[in-house]
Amino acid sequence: MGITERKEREKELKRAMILEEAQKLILEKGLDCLNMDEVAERAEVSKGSLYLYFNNKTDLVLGICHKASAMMNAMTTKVLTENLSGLEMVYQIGINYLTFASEHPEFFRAMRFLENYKDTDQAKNSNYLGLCAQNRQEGFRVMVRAIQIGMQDGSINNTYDPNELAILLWATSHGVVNTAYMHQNTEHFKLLDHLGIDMETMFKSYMKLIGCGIQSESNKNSDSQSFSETHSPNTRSVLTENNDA
């Protein structure tokens, strides 16, 4: 190894201990109080070389949320490894997505902030918004091929186009998901109080949707039960254990 590619590893390196430190801040703190001076005591930096790594909060915020994508792109793509039909494949994706915004709150902050930043000019200048995108396309991806696979094995309406049937998906379970992140960890979000709706109930209620919605119609003559009595999860834990804790 040359001269240059070991100081660019090392590089590389002190980047990855840097975002290790401030997602420990966040997990600590949240990702309100996160600031680039505790950031540089953590990583054991000064503040002018924290910004030689990172431009500015914001920049460092989207190297979190990098990694927190990459994780949950991590999840999604194993499902396509299980010996699922491509409707369960679709209904796992769903369910890891809620279980991942239930157990780390902060990273789906993170993937969160992404949305409300990615326009403005800190962002523009960060090398991570480029790579949360691509992470987006293929989680995108994989929705679409569980899609497909479920319209190869029969399971899934083959009279969709599975681009279109996968960005009706994403948007909408991303609401769904949303909402149950907000009622979790946001104390003036009352609306589902209010109207005395159970989140685990609307979870299985919007599965139940989705699921009817798009499998084929040899799939529901084939089975005696509606697809969220046959395919439903234990969710109460994923929703509540946070709550409990």
Contents of the next structure:
2 protein chains.
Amino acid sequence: MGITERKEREKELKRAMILEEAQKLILEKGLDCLNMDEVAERAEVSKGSLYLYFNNKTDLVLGICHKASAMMNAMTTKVLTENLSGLEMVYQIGINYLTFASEHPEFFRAMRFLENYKDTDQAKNSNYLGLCAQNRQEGFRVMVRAIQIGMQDGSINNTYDPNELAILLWATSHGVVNTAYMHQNTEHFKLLDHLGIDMETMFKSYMKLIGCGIQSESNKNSDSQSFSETHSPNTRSVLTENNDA
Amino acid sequence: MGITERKEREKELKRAMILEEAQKLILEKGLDCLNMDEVAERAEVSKGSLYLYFNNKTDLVLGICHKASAMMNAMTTKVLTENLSGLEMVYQIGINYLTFASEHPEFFRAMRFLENYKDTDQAKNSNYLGLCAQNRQEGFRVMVRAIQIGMQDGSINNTYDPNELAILLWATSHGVVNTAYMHQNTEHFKLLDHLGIDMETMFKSYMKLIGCGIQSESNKNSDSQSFSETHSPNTRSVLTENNDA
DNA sequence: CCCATATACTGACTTTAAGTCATTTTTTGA
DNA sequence: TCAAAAAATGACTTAAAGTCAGTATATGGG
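Show the same protein again, this time as the form predicted together with the DNA rather than the form predicted on its own.
Now the full complex is given, and it begins with the chain already shown.
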């Protein structure tokens, strides 16, 4: 009697399909204009049905966040399996985050939304909130692991506490990606007129800046320069102008 | 015939009063629950009047953001007048930001809101948006100035471009303050269970980490340790637990 | 194949909160 | 004192989230 299982599967599939459509809508019109009637129409279900699959609008957006965090995690975890030094892994994790933000702005928007609405009752009643938190913690653990690897292989200064260092790298890289994203996508954000910033260049400078602080002495002497120069990650630059820098 | 002037003054005063009340409401119930009817009631004006003073809800929230950015700016600009090295100024600017975020969470919340709604038509029609952008740019220019001072007095490595470095410091410090804020104020954010983070400790580690990258060689040799230890800024720690670190 | 039950779906309706505007009240200056 | 201008009001309109009584479809035994 696999009927209940089949139904469960079908329900999950439909949920995914609705999320897909909502995602497209965000990409087209922006998260601010996301409208449940429209989502229902696009997904070819009635409004009532839509609310059978998602508790409320916040739940739906969190569903998208969950997809985003799962995707991020897959990318991040993969880095650990590559043949890289710990320091290079840390770099690659950052680049992945950057790539993700520029290739999936709708996911990035959704995650920024989440940051603002985490504390509402609606968010707290969503199953997705916990799943997102889990994914975030898992991603963070990968970062810690990369740092530990770096401390063992001698590429990262082992006088730090790995957890503390991971939090700082997490926090600062989020800040950098966020600022770069804002500069690119938000009309009224420019910190400095005529200063074009592309995400990739900015991230490289960032890695160079903190590289000094996290590298081991031996690593600094051997290839500190190459650290910020040799890598050419497959991140496409999204910026149009770049007068400065 | 100073009547129009007096009226203008009164109008501005009333606007400020309404903002004050709205701010209190955010502090009490959170930005998510901010409700225009309630703002009107608290400010002892009718709803219609409220809309004479503010175009719409976004305008009102941007009004609060504007207050916040003005306050931030005053703090930041003052640092330039103090008898500090450029590097110490940079540190102090960061600490000010941190202090601001922990002492005025309602302002911090409003500014985070702004980040999400900058691109809506409502925000674009608000006069406050431009004023906020101006303040942000002014704050940024102070940061650049501090860096230039540091390059001149020899405390900051002068191989960087001051603008680029300022953007990186801006971006990373925002990331750090934001992450620390989330850890403290958001239930479902913990990157690591049982890891208590207080904003001040985290910010000090951050400054230590990037200190290596921005300090001049001479500064590193003379007092690099003291850089992250001697300062005891008057930031009250808001965190309750702190098991780790 | 038919029917009773369960499950899934529907869209008209309710609710909530932002935003408007015709009317009233207050202020101004002759 | 009063007419015109300015300011203030709150009942109303609108938009969009969220609900639910009723309808349709699927299931499984007889």
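Throughout, rigid core stands for the largest set of C-alpha atoms superposing within 1.5 Å between the two forms. Positions refer to the first chain, counted from 1. Remember, it's a predicted structure, so these values are computed and weren't measured experimentally.
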Next on the checklist: Please determine whether the C-alpha atom of S205 is displaced by 2 Å or more between the two forms following superposition on the rigid core.
Outcome noted: yes
